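For reference, the chain that follows is the form predicted on its own, supplied as structure tokens.
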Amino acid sequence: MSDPATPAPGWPFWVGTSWKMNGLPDDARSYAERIAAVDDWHGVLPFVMPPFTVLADVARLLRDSPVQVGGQNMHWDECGSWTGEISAPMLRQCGATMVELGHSERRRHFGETDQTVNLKVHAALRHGLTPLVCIGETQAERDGGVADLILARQVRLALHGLTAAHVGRVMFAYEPVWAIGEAGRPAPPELVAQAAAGIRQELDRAAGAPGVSPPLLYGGSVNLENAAPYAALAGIDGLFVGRAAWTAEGYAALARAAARPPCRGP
């Protein structure tokens, strides 16, 4: 496998956003130009994930900035008869260094499974992309007392077949399904901390030792009011933000709100 850039766990702190199906070319270029001009990210590691149609433009405009650029999905094959799909080499050619995989919207509406996510993780690593794997439980699964089992399953299957060395090159975003989207509601920080502790145990087990496991981000109704409390949680290494970061000004403000000294919260 090729060696993608290795994310550093813990600190610095990641703050990224996926634009989902938003951003026409003029809007995307304006956004990218604005965040390219930000001269102080307050120690956070920023990344954006625009739609495929503007990915190359955004990557070009951010080439000389600290902001990494990623795709929102990809196929596990390098090429072939996969109408409408995008491959890892295509993302690399567009300037992407990361790729989002397994978002709950992809799982719910487009048939993504833990098995296909695993295939995509392997493909991303082969082609030097850092996979950001989204995991999360539904409200019914949490109410039924199986949230921890669901999260453990998603982590284990996403990392299936990877060596311990390559496990450390994957990132995860814990996004409770009930906390994302227009109808989502922010998760209590104590719940996020509890879930993160269980996820971290799985990541440490897969990595073979504590302290070298993948970064774990939190996403789900993150906004200016709750960014700092989430960022202060001991088990969280970053924030993955939705609509609150869909303007350049909103994104920069969130990065400032999430910035923290290089130490763990209680």
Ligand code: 13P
The other form holds:
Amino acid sequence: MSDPATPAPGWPFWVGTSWKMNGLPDDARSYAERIAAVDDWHGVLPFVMPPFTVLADVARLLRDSPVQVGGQNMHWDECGSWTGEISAPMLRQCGATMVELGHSERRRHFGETDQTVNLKVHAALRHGLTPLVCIGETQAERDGGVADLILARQVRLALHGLTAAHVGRVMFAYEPVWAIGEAGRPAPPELVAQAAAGIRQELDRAAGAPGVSPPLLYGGSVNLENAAPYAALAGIDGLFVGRAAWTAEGYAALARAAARPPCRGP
Ligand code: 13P
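Now that you have shown the form predicted on its own, what about the form predicted together with the ligand?
Every component of the complex follows; first up is the chain already shown.
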């Protein structure tokens, strides 16, 4: 039997969505009102990450619900001459409790690096935001046999300079670059399980002990058909969803599909 004070692996289970660059004010409000009205999340921990322009509105509409709200990126500095950027205090004031960092679309198109992710992780924790760090290998890196090395490197550099106690306040999402978006192919669950085991070793090492290391979510072409098989993987603590959760009904249905009994044993 596991110690009752130690949550079973894979529980609590997170189901979150990033809207990416979608969500005009009317649509965002309607989405938020619909998920605010969901009365049973079946035990999952829900979160949404809307664009900055609607974040305050969405957070206000979800204030009395269990759904947490996060930004999709932020700068590491508090304020200053950083045209076009958003800071952690700004996100906090808008009602965000989380922030996504290092998504592969930001790494690929906007110059995000492991070093800037690390600066942002420190800033998020300083300001009471939970960082959700996205990591993942490209197809070429997987074909070249270095996927595990790449993942370990991304984890280590994201957590560089944190105390073991702070490591436990970070969340990770394993998102193979080749599995994400319109051209993505869902990763086979066995591959996700194998990658998750390697990532977990790195997280346990950084946290200083097994069982207290960060939650690890899976993302990349998650949909209603594959949500349950991913959710059943022992090394996965949640799902991070794009397209399939871009309607409130799609998101709520995914949360239902991923829900697992709270007393599930190890
Ligand atoms: P899709 O679910 O659209 O593949 O996007 C996943 C993702 O990038 C979540 O961050």
